[in-house]
Structures are given as C-alpha cells and as structure tokens.
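First comes one chain, alone, set out as structure tokens in the form predicted alone.
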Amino acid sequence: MRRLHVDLRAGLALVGTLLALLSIAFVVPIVTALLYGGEDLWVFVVSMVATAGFGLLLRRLDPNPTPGAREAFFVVAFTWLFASIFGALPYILAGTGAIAHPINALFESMSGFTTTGATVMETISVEEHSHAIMLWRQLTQWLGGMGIIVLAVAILSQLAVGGAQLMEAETPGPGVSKLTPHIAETARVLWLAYIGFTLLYIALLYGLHLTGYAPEMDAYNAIAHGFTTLPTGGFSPEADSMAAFSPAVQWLVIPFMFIAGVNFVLWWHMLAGDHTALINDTEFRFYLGVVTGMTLLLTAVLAVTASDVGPDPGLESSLRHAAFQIVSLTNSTGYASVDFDAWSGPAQALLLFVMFLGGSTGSTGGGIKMLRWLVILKSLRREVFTSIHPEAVRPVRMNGKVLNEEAIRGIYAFTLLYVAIFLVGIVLLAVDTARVGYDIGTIDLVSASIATLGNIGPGFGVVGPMAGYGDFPETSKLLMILYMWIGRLELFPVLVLLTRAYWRS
C-alpha cells in the first residue's frame, strides 16, 4: 500500500486553530445583541462556544504543526469551508426565516465568507431578522475579504512558519509581494491598510448622516455597509441595496469600491510615501481604463435606450448609475443602486461582460482579475505581430519586467478552466431546474453561474439585484456553495485536493 503523503493532523490542527481564532468574532454579534436588548444573544454564545471547542480539539492532534506545500492547500480549503458551516449555526439556531434551513443556511454562510452576495433570504429586514443575526451576515464578509489566513498570519505567532505557503494558497494571484522581510509583518500590513479604509468609510457614511444628506444612513447601516464595500461583498441590510440611499451615498460608495478592487500592496506603498505607485502600475491603468471606458458606455447606452435610472432621470443620474453598477460588477462587489434587470438589452449586456472582468490581483474583489486579462491581451497581440513578423522576438511585458511563457501558460490554463466550470455550471443548473420543474430562463442560469463562481452575487432575472436564490432547488444550492467556494480560493486549493497525484507520491 502506498504510503499518504499528506500530513492530515498537521492540516486538521492548523484548521483547528484557525477555527478557535474566528470563534473570537461571534463577540460582534454578542454586544449587538447586548445593545438591543438581548435578542439572539443565547445564538452566538452557543455558536461561540461550538467554533471554540471544535477548533481548540482539533488542535490537541498536533502541538506544533509545520505545513508543507500540500498541508497549505489542505488548510486553506477546508478552513474556509468549515468556517462557513461553523458560520451558518447562528442562521440555523435563530430559527427565523428561509435561512433556518440547514443548507440555506450553509449558502448564506458560504456566500459571506467567500464575499459572494448572494442570498436566499426571502425578506431582508432588521424587522424580520435580529440586527445581530444581520450584523453577522455583514462580519462574515469583512472577515472573508482579506482573507481568514492573511488575518490568521498576521496574529498568530504559530504561523511565522509556513504562513508564507498558507497566503500564497489562499491568495494565489500573483500580486501579494512580500512589503516586507517577514511574512507575518506583510499580513500585518495588509490588514492595517484594510481595517485603515474601513474605517474612514464608515465615518464619512455616517458623516453624511450627521450633515443631512443620508438621513436612513444611521450608525448601523453605516457600520453594516463599511462591513461589505471593502470586502467588495454586497450584503445590505437593505432589502434595496444601495438604491434605499440617497444620490450622496451613492456618489460616496463609488469610489470605495473601486479601492477595494486595487491591489492592497499598492495602497500601502502610497500610504507609505510612494506616490507614484499606483499610476506606475501597469495592472491598475489597466482596471482604471476599463472601468472608465465601460462607464462613459453604458452611460451612452442609457441615453440612447432610455432605460429606467430612477425617479430623476439625466445626465448626472444615468452617469452615477452607470458608474455604480460597473464598478460593482466588475470587481464583483454586487450592491445595486438602482434595479438594473430592468434595463434595455444592450445596457444588461454589457453588465453581463464585466461580471467576467474581476478586479486587480491582491484586491478583495473575485472573478478572473484584471492582471491575467491584460496578460491575455498582449499575448495575443504578440501572436498577430510574430505571424506577420516570424523573425521578431516580442516578450510580453508587466511593469516593465518579462514574464517568462511558463507563467503565461499558467494564466491561459486558468482561464481556460475557469470558462469550462462556468459552462458547466450553467448545464447543471439548467439540468437540475428542469427536473423539478423550476421555470428559469437562459439568460438567468448564465447570470447565477458567473455570480457565484465569480463571487458577485446578483445577476439577472430570478437572480437579479432585488431578488434572491431561495426558489432554487436544493441541489442547485449546493452547486452553488461549491462554487462560491472554488471560486474565492481561485480554483485550485480546492481541485487539487480531488486529484489523486495530491494525496499520493
């Protein structure tokens, strides 16, 4: 018998731990209950203690862990995962609503984690749910949009070995360089750049409460909201989204996610100084480009189609709207300003060709990431050059280094994986819709592939930005979990761990 050549006590003691850290997060919920008399309160101190003792017996099966190449993908995979089932308990013991269900409430977990969106509440309302149980709903995505691991790094002095190999499985995008000599340091940096924004976020929103011009943007919805912009989450605690907010929110939210969307690293060398750090990125002229001329587009497109922008249609209206929901949807944040399935044929196009974008490597946004569709770009272009010049020499260039072929071939190999388990997505869906009857159209299947494996969340028709995932069958829910899950580790933590040549010699 060939010997296994995955140590699973070293993984299953680093998920142990890891678990017993996020344990510390149900405190959130807890003084939210606590602040509003208590409802729930008994939910996350159950859920709580269950994480904690769960993570703290795994972690009795190996004292001092050092994870190798395989044990990091082990760890990261199912760290997310039993974060998510571990995340789902305050859902299942509340009891209220469609996300009592258990495999609701795995989706509705795993959708928070994974930053994703997409929900399959059937009424979202702080009347209907505890403002604890929606508040962890809103936590869940800030936790998930670092990442667990980055954060796990940056705390525990356990990972100063082997953190490295846990942030390059969890992050596996090529744009989270070392800032600095020691891992836990860069982790450490990161999310000080991320909690610096949150911050600032949350004050100017509650800042334009406070001056009049947001008056339903009270203190929680302004923490609820800075819980899931940076995270480029879109999990509201309005059933409206952002399209319950005034013009001035609007505006504000805006550029908070586009910074999300940005390599993190890059925020922090301009923090630190550089100045000219985010211009000289080839990566982000690249996001700014796209974004921008998508913008002025579907802006024209609003024009000429007329389509539905809201009570005070022009051109500050259409321009603002148009802004919104591309930078949503391209760097897969989700939150909707305005209902957007309502819209032309044409505009609804072009929303459905950025969900296919992402945002910049080392962001907190999903998809395929601007870096890899740039790489593609000049590849090609190298192509059409050489066949008519076969003598050239042309390396593809990023920052004005040359990538060597074998890295291009990685990102051709992505892509192109990344394109057939979205195809296949929409077959099984189609498959499984159909055998129990559930009427849904083509253009609604292809929406709810790309928004779950690309971590968006809305997308069209049943699936649109004011509707939910709770009509569909309960094996489609599941795909759907799965490929939440595949998608916000970018594929391979979790496939590697269904080939055989993993587990083996």
Contents of the next structure:
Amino acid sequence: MRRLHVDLRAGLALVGTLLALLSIAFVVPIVTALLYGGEDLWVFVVSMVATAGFGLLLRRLDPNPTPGAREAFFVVAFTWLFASIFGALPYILAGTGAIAHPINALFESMSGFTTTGATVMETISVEEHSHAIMLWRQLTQWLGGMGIIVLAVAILSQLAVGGAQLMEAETPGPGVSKLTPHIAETARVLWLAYIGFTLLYIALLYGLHLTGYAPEMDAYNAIAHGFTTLPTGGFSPEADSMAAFSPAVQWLVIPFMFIAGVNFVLWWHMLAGDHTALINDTEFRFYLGVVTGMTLLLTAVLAVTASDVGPDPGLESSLRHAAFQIVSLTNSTGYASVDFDAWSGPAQALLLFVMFLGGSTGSTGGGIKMLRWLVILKSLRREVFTSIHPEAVRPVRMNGKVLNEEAIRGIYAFTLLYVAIFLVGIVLLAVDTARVGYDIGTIDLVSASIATLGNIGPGFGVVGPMAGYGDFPETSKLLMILYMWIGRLELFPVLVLLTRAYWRS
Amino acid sequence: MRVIVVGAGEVGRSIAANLESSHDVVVVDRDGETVEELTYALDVLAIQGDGTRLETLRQAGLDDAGLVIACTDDDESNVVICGAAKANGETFTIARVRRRTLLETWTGSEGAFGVDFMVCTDLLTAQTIFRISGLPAAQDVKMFAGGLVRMAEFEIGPNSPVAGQTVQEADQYDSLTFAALFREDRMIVATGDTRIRADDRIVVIGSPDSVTGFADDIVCTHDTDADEVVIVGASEVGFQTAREFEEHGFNPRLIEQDHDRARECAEALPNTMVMENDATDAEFLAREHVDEADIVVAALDGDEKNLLVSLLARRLGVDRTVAVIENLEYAELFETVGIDVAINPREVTAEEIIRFTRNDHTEKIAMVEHDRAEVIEIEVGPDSVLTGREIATATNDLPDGVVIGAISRGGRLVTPRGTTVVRPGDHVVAFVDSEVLDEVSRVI
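Show the form predicted in complex with the partner chain, please, because up to now only the form predicted alone has appeared in this conversation.
Full assembly next; the chain just shown is listed first.
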C-alpha cells in the first residue's frame, strides 16, 4: 500500500476520544426520559453505549495521538460526521415517524449538530415524539453551536497543544484569537460565556411564563429554546416555531438571537471589564447597522405591500416580525415568528438577501459572515478609489489594523467558492427533484440550497418556515447533508479531504 | 563645566563650536583625521577613540564631566555611551537618535538607558517642518513628564464658543491650566479675569484628554481640507512629517516612488493618502492637482532632487515650498533660487541640544511663539522656592510671567491650584516668559 501522508491512526484515535466524550451528552435525554415516565429510555442508553464503545475502540488505534496540521482537518471533519451519525441513532431506534428512516435520521442529526434547523419531521410535537427525543434534537444544536471541538479543547487536557489547530480548522477565518496563553482556557472562556447566556435566557423565558406574559412557555419549552437560540439553531419543539408564543416572548428572543450572532470573544472582553470592546469593533458595528437598516426597510416594505403580519396588524407587529425575521435569517438562526412564506414578493426578496450575510466571525452564526462582506466592501471601495487615483496606495484596514493582501484574496476566494457551491446546489437539487417528479418552484430550490449551506434552516415554499424537507428524494437529502456539513465547517476542512493532494504529499 | 561630545559629525561639531567659549569641551571621534582637524579648528580637546569604550570616556575626563552628549551617527552607540556614562557617575547625559521608536521607549519608561535627554533627529526635523509650515489649523503640541502632560497652542476663531469669555468662564476642565494668550504681538499671562478674544492664540497645559477635549470644544469648523499638504519622498523625515501633520488633524498626501516603502507608509499612516509615483513626473503632478497644494515638502534623499522638486512645485504654482537639505552650505543657495525654507536636520538637532544645555536643571523645554516664551519641565529640588509652600504664596517670590501649568508626582498628574503644596521630587511643567527665564531657572 502506498504510504499516506496523513497519520490516519492518530486522526481516528482522536475522533474516537471526542466521540467518547460526546457520549456523555446522552445523559441529558436519559434524565429527561426518566422524568417523563421512562419513555424511550432504552433508546438513549443503547445510543450512549454504542457511541462510547465505538469511540473507545477507535481510541485504541493510537493511545497517544499527536495531530498535526493535516490531521486537524481530518479530525474536525470526521468528528462532525461521526457525531451526526451517532446522534442519529436515537431517531432510528425510537422508530417514530419519518425520522426513523436512516437517511432522514442522519439529515435531522446533521441539521442539529450544524445548527441548521432544517427538519424532515412531519409532525413536530411532543405528543408524537417523546420529550426525550425532542430534547435530544435541541441538545445537538446546543453542542454544535459553540462547537464540539471547542468544547473538547476546553475539557480534554491532551488537546492543550494541538487544540489551537483544531479550533482553527473548526472555525476558520480571522475570528478566534487566543484570549489567554492557554488555548484550553480560551475554549473554556468561550463555553462559559455561551453557557452563561443560555442560562440567563432560559431564566428570562421562564420568568415571562411565571409572570403571565407567556402562558405557553413552560419549563420544558424554556429549556428547549435556550438550547436552540444561542447556537443560532432554530429547532423549536413547536410546529409553529416562535409563532406559537406571545409577542413578549418574541421580543425577548430578538436580542438573544442578536447576541448569538456577535463574536463571543467580544462578550468575553465586555465581561472582563472592557466596556468599549463591542462598540469599538468594526464588525460589530457593521452587524448592528445591517440588522437595524434591514429591519427598518422590511418594516416599510411590509407596510407598503400590506403583507400578513399576524392577527393584530399594526406598527408594533410589523416592526416585531420584521426585526425577528431579519435577525433570525441574517445570522442563520432560522426561527420564524410568523409564516413569512405568505409575505409579499419584495419582503421575501429582502429575506432571501439577508440569508447570504451570515453572523459575525467567532459567533455561533453560520453563512458567509459579516467580516468577509465588510472586507469585500472595503476593498471594492478601494478599487473605485484607485481607478480615479491610479497611483494611490491604499491598504484595507479592519479595526485600525492593516489586512494583508493575501488575507483579502483568501476572503474573495472563499466567498466565490461559497457562491459557486450554492449555485451548483440549485442545479443538482433541480435535476434530482425533476428526476423523481417532485414538483418544486425555483425560489424553493434557491432557498433550499442557501438554507442548508448557510445553516439557516427554513426557506420559502416547500421548505418554508411552517413546512419541512421531508418530501425531497433521498439523493437530494444526502446532498443537503453534505451541504450542511461543509457549510458549518466553512468549506475547507471538508473540501481538502476531497483533494488528492491532501492524501498524497 | 566639562562637556564631553562623542561624535564629531556636523551635529557634534556645531555643538562643540557653540560651547567652546563657555565650557571645557572634549570631543571624541573614531576618525583620526577629523580629530586632527578639529584640534586646530576649535578651542576644544579632541581625542581619537571609541566612545562606547569606558577607557576612552575616562580618558576624556568622564569623572569630572557634568554633561555627556552622544551624537554619533549610530543610535545604539549613543545609547550605550549614555548608559556607560550614567553608570560611572552623576553625569547628565544627552543622546541623539534617529529612530522614533527608541524615543518612544525612552519617553514611556522614565530614565531608561541612563539617558537624561533624548533628541530624535528625524522627529525633530519633522516637527520643525510642521511648525514653520504655519497653516491656520495648526496647533503646537508638546508632551511632558513622559506623556502625562501636554502643552498646546490654539488659535481662537471668531465663532469659537470661548471667544468673549473670561478665562474663569472658559475653564470647564478638571485638569487644564490656561497659561497665556498671545494677542497680535503682545503676550498676556492668563489670570481669571483675562478675557479671550477672537484671533487670540491661547496656550494651555494639562492632561492629554483635557487638552483634546478643549481642542474639540473650541474648534467649530474643521475645514482641514482647505489645507492641502503634499510631502514628496517617504524618507524617515518625510514619513515623520506626514505623521506630524496627521496628528494635528491634517490629511496630507505623501508621494513615494519605491513600491515597498509606499506600502509600508500607507499601512502606518491611516489618514495620509500615499501615492506611488515619481514626483518629478509633471503629468502626474498635474493629474493629482499638486499645484493646488498650500505647501509642498521635499524630503527625498539627495539635496539636488529636493531642489528639483521644489522648483517644479513652484513652477506649478504652489504657494510654499519646504526642502530638507543635508548639506549646510547649500541651504542658503537654495533659498535664494526659490525654495521658501531649507531645513537641515543636523542644524535643527544641534540647536535643540544647545538650547538644552543653557539651563541645565530643566529636563525638557518647548519654545512658544518663536522664543517669546518657553514651557519647561523641572524636577523640583529641596532648595527650590516652590518646595513645601502653597503655590499662591510661592508665586509672590517668582518674577511675573510664570504660570505653573501642571505637576507630575510619582507618575500621577496633579493639577496645580492656589493651595497645592509642591514637594521635592515633583516635576513641574511651567510656562515662562523668555525674558525672565534665567531668573526662574535659578530659583526653582
């Protein structure tokens, strides 16, 4: 056999270690199952044993793995793939509804871990599925939000050295800087901020319930939404998503979705006492500006085109739904406060547009990301300027620091590749759905492609906020599983695995 | 006093020439010929040797020396010379450097390297260029006490909110002292009742924040676009000049031919428009409307090139041209053929050092309004007239024309009020009328 230039044993062993670690997460649905009368208890016990067993088995390949730069891509990509595969076990074992089918189960699991929030479930309800199954769905999003790898680096002492490389491969782009000399401490800080916001959010949601502003937001719902808002996930235990809750709840969700789309490093600086960290950050200001501007624009469009904003139309209602959908779709959360699929054409066009923006770097949001757009805008402005002044030398600055030209080229390359993959997705989905005679509109295809690649979840038409991905042919679902996977890891960790150069030097 | 000057280049030579009559001057240089020539040209003792060697310094009389001036062409050597001299005794040391970063390190860590006073040639030249360019929005700004205290001069516009107010009314700032007003040719030391008028130039001393705050408040319209500055050549002086203009709120243009240097400057200067081209390309100059510039600074390497650029700018119709001229002998000639001001960095440096040696207690001085007054920083000793007394009473023993602007005590800023008691070891930043300067430095 030709010698590989990737240390496969070390890579697989590390994936095994991470899987074994992940198996601990099954404790949550197990406890839930016990609380709700033991329904589906065995499903999670079996899944836990299977995950831990397989993980420990892989780990035996190399008791002391030291991953290098090459292995980092491998480890990250395969950890996410295996996490999704084992995360799908409960759906298959429980055997209820559409998600019992292996491909559907994998779709739902991948959608969870990548915080996409696209679902193939026919009936989203705790009557149909057990509380434990539903909570597992939400928990996968929470684990995937800040990142399985970041979590592992925070916990596993053996990743003290290789951890930085892994974290970088999981969240590429100039986002996660070392906050402290120890990478594990940085990972811990990020997760603590994440946990802190989640707990605060759950407490506030439940507080609304206790004070009577949110009759439907019981403890189970509060926790479920806590698990899916901060990772910008979007899985709700309610079929109507956030439309099932009172305006008070929706108003509370908006700032927390916004928070989830902000670079968590900035929150850490804020908590550490640097109160100007947020407002001094160019990307944050851009994010805030885009969300505010788009919200006002959408509010106006809703008013002019008289789009349906629910039972009590009015300025408050329009503003609330506009802000909700803009934040939700910009940073890839994917919640809906209303069935926006019924909105007018211009309003939908605006929503489709913001799906391409993405959250901030270092946030739990997916997509192309604010920073990349900002760099592209700045460098385009430079192009215009230098066409008038050909001799001018203009570096592109971000937060006062000069970006090197290679980084700018990298950002262009990423964005172009991203758009190319999105376009190819439309064509492949169109061909595949036509092959089986599944009748689907162009806008539906377009939104399905970006909603899975950008880890957003809902789109328009058959994939609208109150519908699902269940009717797609299995081949299309496999393609979308791939899209969610590469979208979450920002293309390269998965794509390099597909190149010959990666495997042979 | 015995003064040792290490390095007999233009700077060392003119310092030596200036001090030869009033002090015992020893000049050290590595070059034998220079030493021999100097022995006959000046009334000084010239020694051949390496100034970084303790033996050489001892031979020059380090043990009795009151002042060591290190002004060789090498930054590191100068710092080493000062460090060695300091370690050997209580000598006052002055180092000349080219690199601004060294100056910043020194200012940021008081007393670093055993240097008591540091002069940065290129920065000094840049500051001089800025000062003499005399643009309306310009404000003179100097730092004291390691950056803790700032002195600034502003021109009060007719629409400024402080125009017509008395000093007492205008004093809305915690850590700001109004030192003086310049009205046409007169200098008025500020008291509470002094009324500020439009077109006055006002000197304030205080914390950097309060000075910036004051500047923001009194300046009503920022029409900096009207002041077009073009700097040709991103030599160290050119670069520092651009930065100096930037720091005073201008958006200068900097023309540099070398690709890498242009990029480097563009990265370091966010508010400067850097252009990569040959500045003698007339077509380019016309396209970029260089003719509309208010001032063109020629800072290329090479006196001839600077002359050429200045003459070209003149022909295009630029109002004012400033050229950096390395060769002292050319300076006058160039001014006759059409350059407005020729600046020689070595001359500027020598002047600064000479000025400094005049009052040897002061750690730092700034000239205000072309020598009408000075702002000085003094470390207060036990026998000073200020020590242990409230400022209000102590000022009675000081001549008129002195304002205590700020006090730095152990790295903290103390804003002087009438009841403030000065302690030994405090650094006092004072505004002093030039006429009483000698008297003031004697009693403080």
